[in-house]
Amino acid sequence: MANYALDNANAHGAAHLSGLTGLFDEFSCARITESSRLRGARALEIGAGNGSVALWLADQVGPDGSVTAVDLDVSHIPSHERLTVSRLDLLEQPPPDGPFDLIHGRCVMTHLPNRATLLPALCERLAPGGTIIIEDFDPFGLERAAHLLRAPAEPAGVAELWHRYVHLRQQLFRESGSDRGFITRVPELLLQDGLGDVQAVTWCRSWRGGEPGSWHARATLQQFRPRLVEHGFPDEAVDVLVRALDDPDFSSAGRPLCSVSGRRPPA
C-alpha cells in the first residue's frame, strides 16, 4: 500500500477504481460464491479500493454476518451497516484480529514487499474451515495484455505504442516494488500453511474502447505519465494512447487475473 506504484488518491484514482470493478467483480464475486458459505459469515476484504467487493459481501452474509473492509485510502468505500472500514497500513501494522470465515483480495499483495510473511499472518487468522482468495494479475498474461485485437485506424501505430506501453507498464512497476511473480508461489505458500482445497483459476476477457478495461487502463497511464516521459516514452505517445482508448474501435485482447483460493481445515 504505501509501496504501491499508484494512488487512489490520486486525480485518476476513482477511475482506476471503477475500471477494476467493472473490469473483475463478476469473476470474484463468482470465485468466492463457489468457495465459500457466506450466510452468518465473518469476511475481511484487503486492499477495499472503492468498497465493491466488500459491500457486495455485505449483503451476502446477511444479518448474522459482518465485513470488515482494510486500505490505506479508505474514502472510495461507502458505508453499510455489517461493513467496519478501518484505514490500515499493511506494511505497518497487522491485519485485523480474526477468526474470519472469509478473507480476499484482490491486486494488492503483489505491491506489499512483506507479502511472504503477510500471507501466513493471513491463514492464521482463518477460522476451522475458513476460505482465503487471493487474486492478482497473471504474469504469464503480459503478451496477451500487450496485443490488440482491433486497433484504431487513426492514428498509425497504436497497436505499436500500446505494446510497447505495456511492456514499461511492467518494468515500472516492477521498479517500484511490487512482485508479479508472486500470486503464482501462492498455491505453494497456502498448502506450507497448512490450507487445503488449494485451487488456482485464470480468467480473461476482452474490452473495449470506453469500456471498464479502458478506464482502468487510462487510469494507470495518466497516472504513469510522468515516469513514462522519465523513460523516454513520448508525452505526445501517452496522449494518443488516452484518446484511443476512448475509440470504440481499440479492443484489447484483455489482462488475465489469476484466482488462488485455499481452505482452513474443520476443527
Ligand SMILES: C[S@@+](CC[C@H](N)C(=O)[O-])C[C@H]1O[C@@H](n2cnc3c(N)ncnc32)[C@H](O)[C@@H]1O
Given for the second form:
Amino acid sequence: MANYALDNANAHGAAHLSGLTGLFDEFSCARITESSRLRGARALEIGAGNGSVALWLADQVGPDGSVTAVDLDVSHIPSHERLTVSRLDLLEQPPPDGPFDLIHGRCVMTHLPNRATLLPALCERLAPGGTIIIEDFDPFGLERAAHLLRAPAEPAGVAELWHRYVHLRQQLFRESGSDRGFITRVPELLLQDGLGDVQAVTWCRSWRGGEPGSWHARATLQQFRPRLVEHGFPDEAVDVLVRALDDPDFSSAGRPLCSVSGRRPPA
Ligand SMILES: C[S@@+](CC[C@H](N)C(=O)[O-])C[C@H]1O[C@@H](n2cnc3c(N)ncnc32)[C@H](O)[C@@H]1O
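Complement to the form predicted on its own: the form predicted in complex with this ligand:
All chains and molecules follow, beginning with the one already shown.
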C-alpha cells in the first residue's frame, strides 16, 4: 500500500509536478545526456510524475529506442508513440523487466520505504553498459532551502515563517516514511551492486515568487496545510506564505538536487 505523503490527483498536484519540471528538467536532462548514449536506448523512468523527462527521453531515443514510464498515478503523463506508460506501485510490485540502458528516477526513491531493496532490483535490470541515475533533494541543502535571499517588506516576518515551514515540511515527510538521507548513501550502494563510474553532482539555482520553484513550494504547502495546522503552524501563516510565493520580492536561495549516476560494466 503506497504511503506517498502527497497526491498527484490533489487540486495542487499538477502545479507541484510542473514546478519540479521547471526547476529541474534542464539539469536532469543534461545529466542524462552526459552519462548515457540515448539513440536506440531502452529507458525506464520511475515515479514519472507529469512525464516531462519520459517524453523528452522518447524523443531522444529515436525510432529504434523505447521508454517505459511508471507511477502510482499516470494521469498526468501524455502519450508518445515510443512511450509505454504503466500504473505501478513500486512498494508492492517489482519494477518492469529489463534490460534497460538507462534507468532514471527523480524525487521518488526518498519516498519509498523499500528503497534499500528497490535500488538493487533496479540495478539488476540494467543492461551491460547501462546507466542508472537517482536524483533527490540534497539533505545537506536543508538550510539553503530554508534561507531567503530576499523577503517581501510586507507583512513582516516572512523569512522566519519560511524557515520554520521548511523545517516542519522536512519533519512531515519524515513522519510519512521519507528518508532524505538516502541519496547520500546511493553512491556506496551502487558500488556494492557492482556498478562503476559512480558520480554525485549537486545542483541549485535561486528562484523568485511566481517562478516554477514557487509553484512547487506553494503546491506542497497547500497539500500539507491540514497537517501543518495539526503541528501548530497556523492556517493564517500558510496564507501569508501562499501570498508571498506569488511576490517577485520573495527570493529563495534554492533547493539543491543531488544526482547520483552509476554504470554497469560492459559485458
Ligand atoms: C515528487 S514526485 C516526482 C515526480 C517526477 N519524478 C519529477 O521529478 O518531476 C514523486 C512521484 O513519485 C510517485 N510515487 C510515489 N510513490 C510511488 C510508488 N509507491 N510507486 C510508484 N510511484 C510512486 C508519485 O506519484 C509522484 O509522481
